[in-house]
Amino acid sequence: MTYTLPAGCALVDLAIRGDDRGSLIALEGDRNLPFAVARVYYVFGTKAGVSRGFHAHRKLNQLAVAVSGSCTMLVDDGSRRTALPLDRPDQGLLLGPMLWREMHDFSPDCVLLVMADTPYDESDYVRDYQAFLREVRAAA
């Protein structure tokens, strides 16, 4: 299924690697990555019923990827907003700034895997959605 994406997102096919022991597929920043990975971290266990996310990051670049089960992952950049499954642990979605998002539907054996450019940091963070509008509204 082919999706419109807001502006500052994109579906990105990993390459699998492997032979009949299984497959593989490598992350590289800035190889198959389009920055340097500063932080690492993943989602799992999120409990039948239960969202997550609910914020925009003002520079944060990202990868997600479910490599092991499937959510929907709600993207916005305050015109445009999709929905679109993460099913395929050979298929990544490229979240640039001033994207909200949320994470729905997990099932029980989602493993979202997030790869960011930057460490954490508290004041990237944009956690009411009406604030996000208004800052993408300024900047525009």
Contents of the next structure:
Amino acid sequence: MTYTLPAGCALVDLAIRGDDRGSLIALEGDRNLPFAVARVYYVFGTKAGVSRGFHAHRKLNQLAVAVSGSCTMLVDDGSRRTALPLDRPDQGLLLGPMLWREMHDFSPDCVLLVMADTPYDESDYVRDYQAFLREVRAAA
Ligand code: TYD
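Show the form predicted in complex with ligand TYD, please, because up to now only the form predicted on its own has appeared in this conversation.
And the full complex, kicking off with our chain again.
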């Protein structure tokens, strides 16, 4: 399935270093990631029916990979809104600044791994959708 994604995000294939023992994927800042990694976090054990996210970041760049299980990632640049499954450990979603994101439909075994280019900074968050639209339009 091909998705038309909002501006500022992209699906990337991650090369599998596989052999007869199984699979391994290596993510290296400034090599197969377009940024140096300052932070890694992972979302797991998400309870049934719970959705997460509902925010944008003003400056942050991230790569999100469902290393186990699946979820639906909704991304919105203020003009285009796309919901796509994250369900492969060998595919990541790059998320640039000023993208509203929501995560839904977590499978019980979902482990969503996220790499980010800055440490956690609450002041980088836009948590109100109308405020997000205002900021996107003001920057256009
Ligand atoms: P939150 O941003 O609400 O997660 P999500 O957008 O996935 O729903 O973060 C949940 C909690 O974890 C909140 O108290 C902030 C904290 N947190 C950190 O301390 N460091 C981090 O890197 C992240 C992403 C969250």
